[in-house]
Amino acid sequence: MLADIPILSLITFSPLIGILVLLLLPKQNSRWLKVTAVTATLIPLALSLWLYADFDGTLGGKPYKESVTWVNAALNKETMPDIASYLFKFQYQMGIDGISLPLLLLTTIVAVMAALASVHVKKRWKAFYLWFLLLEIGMLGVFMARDVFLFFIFFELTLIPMFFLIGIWGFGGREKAANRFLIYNGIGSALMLLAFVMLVMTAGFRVDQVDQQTQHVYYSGSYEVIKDNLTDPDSFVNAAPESPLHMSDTMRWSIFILLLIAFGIKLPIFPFHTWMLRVHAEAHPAIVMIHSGVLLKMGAYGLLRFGVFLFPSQMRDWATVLAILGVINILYGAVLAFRQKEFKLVLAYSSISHMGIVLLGIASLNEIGLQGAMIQLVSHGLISALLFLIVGSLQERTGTTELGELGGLARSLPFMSGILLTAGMASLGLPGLSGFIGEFLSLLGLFDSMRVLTAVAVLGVILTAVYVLRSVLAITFGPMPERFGALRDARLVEAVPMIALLAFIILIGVYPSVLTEPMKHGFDALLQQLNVKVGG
């Protein structure tokens, strides 16, 4: 049934309905602006849940593919009279598989929760929600685009809304944080665009035989065309070196390194992380929910989709390097998180550490580790969104997130303190919660090939328990300042997203098959390629 409708486009552009309604509402009517924005985020959530329930991993998402010719640039037929063709052919191609589907659902869940958390926004509600919904369109499109330039457009569509959402609605250092966000991500985008152009001009070449006399010859931005050319041992790019269409090892490595740096900035990989710290500390908590919960995951997704799947041989050769970078992320983030006195910075460095676990899972290059990396992405997205939801509620009531100024809040805020403690347990990897299964599978996958690095990485997991417990206990227990004695516990609009996020965290922890089933066949082609050396 879903295969008969453009479900992927409906999910991606459904927030436009909210944008159109918001444009018609007066900017002073904060209540209806908020109701409209939250309702608009519920539409893609409902559609993505429907898609998730209907998805059949054995079919690889083929029934849902959408493709429409987007850009054609015709050849000069005077110079090539025997070819009816296009020089460039870019298509609006959308697709879904077991890798992108869990991240799509994560995006729609976090978007709804962040929209509810934005009740604390104090000014310019209309502009805030317009940028918010535009940001959601970009995030949704990233996980479903199947043309490299369409992917790039959706990727860039997230930058401008985030720039304004940070710079206008953040805290004291919001403008510097927004500028640094734009500069770092702009550099990453430039490197990614260069890599994509190189990909299209070297691996996007395609010849379609229409009949005995007619051929279509074109450069395509289609992800499938590029992937087939790069990974098929019989394709022209893998022909003998003397062939004019052969793709050299130097070109492959150049594109691979560009992609690694571009998506490494977004992830972020040490030392490209400093911009992220400012965003976590200065942006509005509802926006940090989006940033930490979804935008960082775009870096890991891009690394998987374009780095690992397109260049399995290069990734195999650099697996140890990637694992070392992951261990650095884990230990660096954990040690500095322990040193912080501001809870938002604790969570910022914690994100760096947890993304190191993702790198370890990717570096394992086996099914267990790759599934662990995917689960870790979804798990951390839910946990970090929940923690920053609590941060926003705490800051709204106390005016601070300095650990030294908080304490004893379990007395005045028992519900929020309980949720905070449970979220902390999930972050440190307590069995039965989502954080455990992602970390366990990632480390288990790596252990088979890099036992020493795995053992070192476990030290970071131990440090995680130390800094999480230190921070959570400092907030909830101990002496409580008198001015916090009359604080009001979570309101309904705050309690609902807290309970919902916690429910998903528990669900994945006790029943991880809810994630592993859709992605069961998502890595089949990659694992097969890793056993066949392609492109030298």
Second form
Amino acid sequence: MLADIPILSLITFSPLIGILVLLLLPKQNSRWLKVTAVTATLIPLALSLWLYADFDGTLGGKPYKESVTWVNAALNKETMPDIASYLFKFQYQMGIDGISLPLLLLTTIVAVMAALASVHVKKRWKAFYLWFLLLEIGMLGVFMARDVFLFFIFFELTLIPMFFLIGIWGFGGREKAANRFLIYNGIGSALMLLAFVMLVMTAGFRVDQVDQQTQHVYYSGSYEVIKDNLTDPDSFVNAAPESPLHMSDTMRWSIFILLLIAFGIKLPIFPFHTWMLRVHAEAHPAIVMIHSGVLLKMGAYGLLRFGVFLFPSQMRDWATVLAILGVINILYGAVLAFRQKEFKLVLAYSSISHMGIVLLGIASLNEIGLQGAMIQLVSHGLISALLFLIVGSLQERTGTTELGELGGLARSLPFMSGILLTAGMASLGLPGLSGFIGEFLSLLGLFDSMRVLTAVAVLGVILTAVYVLRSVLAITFGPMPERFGALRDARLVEAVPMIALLAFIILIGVYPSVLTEPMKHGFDALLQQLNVKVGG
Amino acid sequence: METVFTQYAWLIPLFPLAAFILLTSFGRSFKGLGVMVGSAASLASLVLALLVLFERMGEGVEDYQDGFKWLDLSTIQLNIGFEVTNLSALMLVIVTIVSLLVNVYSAGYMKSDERITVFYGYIALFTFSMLGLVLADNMLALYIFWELVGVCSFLLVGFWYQKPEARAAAKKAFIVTRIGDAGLLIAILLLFWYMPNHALDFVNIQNVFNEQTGTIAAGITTLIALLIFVGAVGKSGQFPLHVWLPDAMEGPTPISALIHAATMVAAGVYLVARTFDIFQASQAAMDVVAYVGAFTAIFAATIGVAQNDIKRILAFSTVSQLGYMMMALGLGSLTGGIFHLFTHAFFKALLFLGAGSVIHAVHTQNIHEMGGLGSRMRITAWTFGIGALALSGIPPLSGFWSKDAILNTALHENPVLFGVGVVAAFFTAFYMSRLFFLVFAGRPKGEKQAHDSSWTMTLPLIILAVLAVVTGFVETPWNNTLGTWLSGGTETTHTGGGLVMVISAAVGVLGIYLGWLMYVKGTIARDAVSSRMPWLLRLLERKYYIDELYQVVFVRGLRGLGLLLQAMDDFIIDGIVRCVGGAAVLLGRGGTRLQNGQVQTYGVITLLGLVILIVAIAGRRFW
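Now show the form predicted in complex with the partner chain, given that the preceding structure was the form predicted on its own.
Below, the chain from earlier opens the complete complex, with every other chain and molecule after it.
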């Protein structure tokens, strides 16, 4: 029955309800603003859980497809007099599959938790939550848009709210961090837009034959049209090089590399990572939950959706490059995380390290590794959200997250310290928690094709333990400074999201099938294609 | 034969798991809950484990395996399940007995600690993980529990988290064992991709490697075996990854008995035994195991001679005895290794709990500050003495029989290693007699009126002392029960006859006699060696400077690398970014300057443009 309603659009735009209510509330009434915002984030969560329950892995997302023609720009048809129409078609097209669904759930879950974590926000609550909900719309849309331009719009929709959220509600260096964020992501978006335009003007071409006489010719931004054209060996872009519509290898490689850089900045891939360090350190912890928990995942998602699915053979040729980048990310991030004196920067470099694992999973180009990369995305999203949730609560109490100034907090904050320790364990890949599954499957997948690189990556497993324990134990173990004696442990509003996130982390760790079942057939077509190409 | 209890063996780990969940959720509100819940869960596990063990003693009992699909991808699936074999049934009983006794003991030992329920929660979690490890039917499941016992060990070593030493020791324990785990992880990856049908379960591994069909190339077999062994080296404190185990003594003493003597540290030995077919398929791997084990045995025994902390002496003794077990396995004697694991679990747990009882009474761990405790703590002294004799290999106590089994094998297979084993046995006897006499003999020191503790602490000592006496009799020259039962009758120990027994008992007696001469009688001065060769004493006291070496090479190395990369990140990578950003700003400023509204500027620019155009066009003409 879910298929009968436009559930995807409902999920995406449901935060609008919250926005409308917020607009009506007076801006001094922080209590009601907070309640409204949290309630507003619960709606997409409920809807996406409903969708998850309804989702059938074998069908994929077919029942839920939504498509409305949005812009039909007429092109100059004089050159081709014998066709009925010659258009540029831009559609509002939404879809979901095994790859989108886990990330959609991640987004809705993290959004609720971040909204709860925003209780520590001290000023301009109304503006904060308005931007926050707008940001959520953008994130949800990114994972479900099935038209490249619609995707682009949603992608950009996340940038602007994020810019303000960092720049207004962050710490000391917030404005600089926000500028960095905008410039860097702006460059990424520009490259992405260029790639998309190139895609549409080559692989977006389509001819609909209505009958013998009537032909509709158009350029479409539809993901499916582009994907069919690129991956169908009989399509015109794959025709002989003499054909005018043939898509050259140079063109394919150019688009592929543009996409790789555009999404590589977001992921981030070394050496494009410096912008996100500032964001981690300067933005409000609730915002970093979103940033580290969801926004980084958009980079990986884009890389999968556009890089891997549209250009499988380019991907295969560059699998080693990607794996090497992944290993660099892992080791580089881990070594630098070990050095940091500020806990937030430890976590920032740790994110770089963990995103390296995602790259490994993608580079494996087999089902095990790709599933591993997906699980790693969700898992890292949950874990880093939890870690920054704790960071927020710690900062609120101690006024600092410098490792040198903290210590022995297990005494005055036993509950939060326990959660922090468990989150650290999840981060270093302890079995029974979600981090292990993603890490293990990614390594297992990559090991098939690249033994030595995988073995080097396993070194990261050791280094992760080193930096996680170093920083977490510096906070919770050891002698406690006097001034922390009177701290109060987590309040209910803090404990609830902590327990909820931890519950998800444990659930995935103990019973990973909750994630792998819906994803099960998400990679079938791709793998088939890779195999065909390998065989042929 | 129909089995009744074996198919419910999966319940054994679940009792402690339930206890852990219960204690973690409600422990804070109910202080007294820990002892009751923890002990009850261990007792339930012990009862079921014993039932399973008895069932397996019958004739012709098949191994029992069951499991479920854990992770189902469309191309492969990973399972989690349990398997009951004679070996795992034996291990179940060892773990549950020691766990129960430590639970009871801790009621007294940890009585005044305000976090006692947390402590019991951790012990329950450990017991669950250790039992899961033992029951695991495949490598992946084993690895999962392998990591979980590691984290429990970490939590318990760091239980007194406010002490900086405990924090450092916990960190070290986790990280050093993780180096081993990385090896084990790669071994699993290799197995997954080389085994037919990606099978990771022990039954298939056994079949594939046993048949010598060459399904898996010899080089890969050796590599897999060695990587598994790296995991075992980390967990079982073998050289060169032994450094964490002595430091782990920062944890509460009952933990040292349970985790760092009887069960978890033996997991490495168990792992090698469980995958013994892989090792047997590669002589090179077997040799590595044997030599590393033998080296560790003598290396740690010599360090034990020069330590002054009662728990550290026992810790090095554990390292050394684990080396014995590894050596036995490497020489091909599964029975010898497991037999020693079995007896060692009881007498070493006994020694640790006895040490705990002493520490509880005198509040110091330095053996030179103790003395004359024998008359005041009679139960502790007697039981500790029994444990020390068992460890020293004095007949007819359990340690004698298991050590004899190992030395027998060594004599057969490799006389050099036999010699190493005998010398190590001598050192063992010597450091134990030194320890015993310094603590329990002589004149009392300190003003405190030391005395035996309550029954919760002495009862476990008595039970373990009985076990330390009797467990050796399962495998004697006249009674080959254990060997036949474990290896299906293909392996016999004690074939060397009386000679090995005489030598082994003689070096034990000699070591003790020497200790008596030095520390009781005083015929030989205590500093007889150290006064002549002070460097030797220092070398042993400093544990051959291995920790210092690691500190310089690895810790400093990592710091240096971090410094280097940080500089690169700050100056080069971020520098380029700043340059690009700066260039954009400059470009913008340049543009702004151009549009400043001054007609003169515009005129100059126009003229300049015109000239360039003309030159360009003219140039093209004449090209």
